[in-house]
Every structure is written in structure tokens, then in C-alpha cells.
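The chain below stands alone and is given as C-alpha cells, in the form predicted on its own.
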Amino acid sequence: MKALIIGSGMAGPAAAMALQRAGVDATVYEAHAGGAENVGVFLTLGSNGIDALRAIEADAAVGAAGFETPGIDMVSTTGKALGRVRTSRPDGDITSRTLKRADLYRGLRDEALRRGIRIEHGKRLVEAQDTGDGVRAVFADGSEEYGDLLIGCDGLHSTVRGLIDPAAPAPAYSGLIGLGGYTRGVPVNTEVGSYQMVFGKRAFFGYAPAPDGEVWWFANLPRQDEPARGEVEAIDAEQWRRRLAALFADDAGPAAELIRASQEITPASPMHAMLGVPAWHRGRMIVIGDAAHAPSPTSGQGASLSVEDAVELAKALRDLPTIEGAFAAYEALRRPRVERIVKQAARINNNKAAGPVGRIVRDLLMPLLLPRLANGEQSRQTYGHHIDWDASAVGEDGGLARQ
């Protein structure tokens, strides 16, 4: 069996390794002619998207990059603690991490490389047609590619998803402009490697300090309407940081100082979701990760989900006699998880953009939620899920076994 695998960020060298596994031949074609070495600022790979890369021996790919996120402090305006949020799996076996996003996809890519898995690049998917006994892929530079699959693992903007379902929903625009940086030389009161979030006045802003003094700073500002593609991306670092100082002056702690002093601030782009996608598969086509279902970068599962789809998808392959019944098995197991963590984060960013009134009732009701609604059983149901690679995907009822 062959995949054709669309896509080199996180899901497509994931999925080409998942699907190594299983004994499933597949190489992975990107649209960019380079990498994406310098792309983006830092995300969370949470325990659960270890745990998925452990599955298929891939968790050392990043193991060394970042540092451990245990938990984050929630507080107020004005410094009012609102209560901590454990981000990591409740045994305490595997801790989350939160690495930049190039040495993500870097890492996944040079691990995929090392296995023999061949990546082209300048291959920009313009087609992709099933033949019945196979998929024929065509690219803008007139190539084309012969497989018995073809995988969309191309993002937000995926052509895979359009190819697969004209009508499907575009992604929806979160009411968030998300930008971030580092800074040196700012002393913070706070632990090592946690997270502290300030649901400020006017923004909200979160931080956390690495282990070698540096801290890694993140803002989301509020906006009604949707941006036009490349407005905020044209505004530059010495604009924002002049905005978001101004911002953040009002609020208790550090984000002030912190973005004045900052050596390095990101460019921003506006924070999309993609939620209810009705078909993500037909014939022998399917989009996994962002493509099929993006959270906001307000759940911190982005990337952990991408990866545990490409490992489920792989154990489908497996163990599942036709292509069709794999898929189809593949999104029953997998739509009521990740619909569930993507509309928490939706109810985490109405949050973030509350007005006067809605910060007083949300100051008041969280520290009360929070221990109930994220250190129970929706933390342990995110962050402690786990793949067992050895186990078989079938369940009684011929589906894949939920685990």
C-alpha cells in the first residue's frame, strides 16, 4: 500500500512515520519549496501528543527541545489568582512541554527524513482524483503522483478538504489577534516552566519562564471584525510593541515590562477554528489535524491532536481490511474527542474577549469551575489520553476499540 501524504508541518511527517509502522509505504509533499524553520512563535505539545509520538517511537524527536509545562496559574486584572490548571497527565509520567514551533516541525521532519521517508517540497496540490482501485495527485508544477491513498495534512487552508467536499465550511475567525516574543533580563515571579495567564483589561496575555532566564510571552487582542489577509501581518514589531505596552499598562504583573524589554516580538495573525466539518473523508481521500478539525491555539491541543490522529489513522490502516472502512471507523473514534476539546477552547476564548460586566461574573465563577472543570475528568480525558500502538484497532462491533 501507498500514501500520498499532503503537507509537511506536524501531521504529515507524523502520519508518513505512523504509517511506516504499519507497513504502509508513503511519502509527504509540500506546497513551500523550503522548510518551516522560522515559522511561528512557541505552542504546547501537551502529555497526550508525547504519548502519541512515544507510540510510535518518535517522542525523542523533541524531547530535547523546550522545556516541561506542568500547569497554569490563572489571575485577574488586578493579580487576583483565579486558580491553576494542571496541563499534564494525572500519573505524572509524562509532562507537557512547550517548545517553538519551528523546532516542532524541524524535529518531526528530521526524524521522518532519518527513516527514509522522502519529503519533496515545491509540490503545491492542485488536484487529486480517485480512480477507483487508486488516487491520482496532480501538482502545479504539472507532476502528478499515483497512490492507493492520499492524506490532507495541509492545514487551516487545506486544498485536501475542498477536494473532498466543495461545500465544506471555511475556518472561522476566533475574534482574536495572537502575536508573541521573548524576553531577557525581566526578573518574574513565577515558577519555572508554569504558565501564568492574565485575563487583562483591555487583552489577555500569558507568559512563562524557560530555565535559562529567558521568558516566552504570548498576547491575544480582542477584535470584532476579521482582519484582511496580511493586515496585521504588515504591522511591525516596534508598532506592536508600542500598542500592547499600552495595552497591558493597566493590568497587575509583568506584561508591560515584559513587552517593552523584549528582544524579539513575532508578527501576528489572526486566530481561526475549524469546527464541523462534515465529510472528512470520501473514497480514498481524508484530511487529518487542522485540516479536518482546528482548535483554537487557546487549547493548547492543536498539535497534540494532529499527531494522535496520524497514529489512529495508522493503527486503522492496520488492522482494518479496506481503505473505506478504515476511514470510516478512524472518524468515529476520533469526532466526539476532538469536537469536544475544540468548542472548550470556543468557551475559553469568549473569556478572554469578556466585557465589564463579564469579567466581574467570570472573576467570581472560575475560581470556583476551575478545580471541578479542569483538574477532574476533562483534564484526565485530554491530557491523560493514550494510544496503545500494540493493541488492536478493531472493537467488538468491527470499529476501532476506543482505548
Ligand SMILES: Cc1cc2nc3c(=O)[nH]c(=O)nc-3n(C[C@H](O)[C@H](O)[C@H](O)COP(=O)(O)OP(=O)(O)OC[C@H]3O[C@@H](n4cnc5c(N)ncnc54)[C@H](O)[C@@H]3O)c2cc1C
Given for the second form:
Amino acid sequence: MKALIIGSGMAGPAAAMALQRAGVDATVYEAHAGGAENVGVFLTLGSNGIDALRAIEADAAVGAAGFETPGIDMVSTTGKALGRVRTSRPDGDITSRTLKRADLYRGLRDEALRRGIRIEHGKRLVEAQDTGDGVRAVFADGSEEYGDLLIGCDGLHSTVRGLIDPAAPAPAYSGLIGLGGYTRGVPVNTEVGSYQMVFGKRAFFGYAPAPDGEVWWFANLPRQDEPARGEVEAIDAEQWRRRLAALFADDAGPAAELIRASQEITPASPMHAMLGVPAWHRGRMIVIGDAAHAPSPTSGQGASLSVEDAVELAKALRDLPTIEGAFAAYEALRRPRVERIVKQAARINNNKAAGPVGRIVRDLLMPLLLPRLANGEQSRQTYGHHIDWDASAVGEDGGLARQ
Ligand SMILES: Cc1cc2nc3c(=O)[nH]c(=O)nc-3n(C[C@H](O)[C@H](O)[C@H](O)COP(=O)(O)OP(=O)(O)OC[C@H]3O[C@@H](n4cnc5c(N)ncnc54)[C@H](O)[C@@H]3O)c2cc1C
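Now that we've seen the form predicted on its own, could you pull up the form predicted in complex with the named molecule?
Every chain and every other molecule in the complex is listed next, the one we just looked at coming first.
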């Protein structure tokens, strides 16, 4: 069996490696000619994402980059501690990791290449057809490829999603603009590994000191109407520096100082989510990762869910006799989990963009609710998720194995 994988972000190389272990030959086709996009941006790969990589013995590919993030401390506008969100597996065996997106992409891609997987760059998929006994992919450079199945790992603005279902919804704007930066020379009163997130008066701010003394930070700015394409991207770093420093001026904590002193401010972008895509697959084509279900970046789960998807899809293709059967089994297994996490992230977004009354309610309720939400069943389900590569995707009763 030969798989055509579209996109070399998170899900693409992970799917290729997982399929290789399942005995399926795969080639990855990436639109961009060079390396990773959004080079400056950083993210947190959850313990569940690292667990999924471990299932295919690829966790070492990201092991050395960035730093461990065992939990996130939520802080109010006035500096009051609202509570800690545990972001690691409850048994402590795997700790989440904050790392630059470019390092994560590169680590996965290099590991896939080391395993002999072909990754072709400069290949933008524009068209694909299920021919009944196979699938034909057409690229912008005019070339064509044939395989037994096609897996769309082409992210939030997926082409494959629209080829599966031309009526598929577009990504929804989350009401927030995101950007970040890196600062040296400003001491912060928190330890390496602690991640502080501040519900500021006008915007949301997160920062984490790295082991080398640099502080990594991000800001989420509420904005109700969706900016026109390219509008916020066109605002330069100096304008952002002034605008952000003013926005965080009244909040407790080092936000304004970190922003003013930062050596690098990454380009801003509107934050989107993708919920309720009705058709994940049709015939021999399927979408996984952000193409199927993107939680807003607020969730800290998009990358992890993409890797989980890749591994679970490979297991289903390994264990079920037909491609269509494997796709259906995969969807039944994955949809409840990913949609729960996407919805949770949307609720947090509302808190980030709260008005004056909402802020008071939030700051009163959060210390009461957070321990239950963040450290109880919800956190266990999200960060404690485990994939056993050797366990069959088909349950003992012949039905689907449950998560
Ligand atoms: C600012 C920001 C912060 C984030 N923070 C976090 C976080 O802390 N934790 C977390 O888990 N997630 C985070 N995320 C989300 C995370 O980055 C995504 O969920 C994850 O990258 C999705 O992986 P993917 O492989 O599905 O898609 P992507 O990583 O987007 O990869 C898609 C790839 O497909 C390629 N492509 C697109 N169209 C085509 C085509 N037609 N033909 C060929 N190739 C194509 C693209 O060039 C790209 O390389 C964040 C995202 C943003 C924007």
C-alpha cells in the first residue's frame, strides 16, 4: 500500500513514520520550498503529544529542544495567583515541553528523513481524485502522483478538506490576535520551567523563562471583528512594541518591561479554530491534524492532537482490512476526544477577551473552578492520554477499541 501525505508540518512526518511502522509506504509532499513556516513562533508540546511520538519511537527527535513545562500558573490583572494548570501526565512519567516551532518541525522532518522517508518540497497540491482503485494527486507545478490513499496533513487552510467536501466550513476567527517575542536582560521572578499566564486588563500575556536566561513571551489581543487578510501582519515590530507596552502598562508583572526590552517580536496573526468539520474522509482521502479539527492556539493542544491523529490513523490502517473501514474506525475513535478539546479552548478564549464585568466574575470564580477543571479529570484526559502501539485498533469484542 502506498500513501500520499500532503503537508510536512506536525502531522505529515509523524504520519509517514507511523505508517512506515505499520508497513505502509508513504511520501510527503510539502508546498513550501524550504523549511518550517512561522520560524519565530514557539509552542508547547503536551505530554500526550510526546507520548504519541514515543509510540513510534520518535520522541527523541524533539527531546533536546526547548525546555520542560510541567504546569501553567494563571495570574489575575492585579498579580493574584488564580491557580495552576497541570500540563503533564499525572504519573509524572512525561513532562510537556515548550519549544520553537521551527525546531519541532525540523526535528520531526529530520527523523523521518533518517528513517528513509521521502519528503518532496515545492509540491503544492491543487487537485486530487479518487479513481476507485487508487488516488491521483495533481500539484501546482503540473506534476502528478498516484497512490492507494491520500492523507491531508495540510493544516488549518487545508486544500484536501475542500476536495473531500466542497461544502466544508472555513476556519472560524477566535476573536484574538496572537504574537510573541524573546527578551534577554530582564530578570523575572519565576523559575525556569514555570509558565505564567496573565489575564491582563486589556489583553492576555504569557511568559516563560528559558534555561539560557532568555524569556519567551506571547500576547493575545481581543479584537471582535476579523482583520482583513494581511492587515495585522503588515504592522511592524516597532509599532507592536509601542502598542503592546501601552496595553499591558496597568497590569501587575513584567509584561510591559519584557515587551519594551525584547530583541525579537514575531509577526502577528489572527487566531483561528476549526470545529465541526462534517466529513473527515471520503473514499480514499482523509484529513487529519489542523485540517480536520484545529483547536485555537489557546488550547496548547493542536500539535499534540495532530501527532496523536497520525499514530492512531496508522494503527487503524494496520489493523482493519479496508481503507474505508480504517478511516471510519479512526474517526469514531478520534472525533469525541478532539472536539471536546476544541470546545474547551473556545471557552478559555472567551475568558481572555472578557469585558470589565466578565473580568471580575472570572477572577472570582477561577480560583474555585481551576483546581477541578485543570487538575482533575479534564487535565488527566487531555495530558494523560496514552497510545499503545502494540494494542489492536480493533477491540477484543471485534468492535472499535475505545480511548
Ligand atoms: C501562534 C500559534 C501558537 C500555537 N501554540 C501551540 C501550542 O502551544 N501547543 C500546540 O500543541 N499547538 C499550538 N499551535 C497549533 C499547532 O501549531 C498546530 O495545531 C499544528 O502545527 C498542526 O499541525 P498540522 O500538521 O496539522 O498542520 P501544520 O503544522 O500547519 O502543517 C501543515 C503543512 O502543510 C503544508 N501545506 C498546506 N497546504 C498545502 C498544499 N496544498 N500542498 C502541500 N502542502 C501544503 C504547509 O505548508 C505546512 O507545512 C499554535 C499555533 C499558532 C499559530
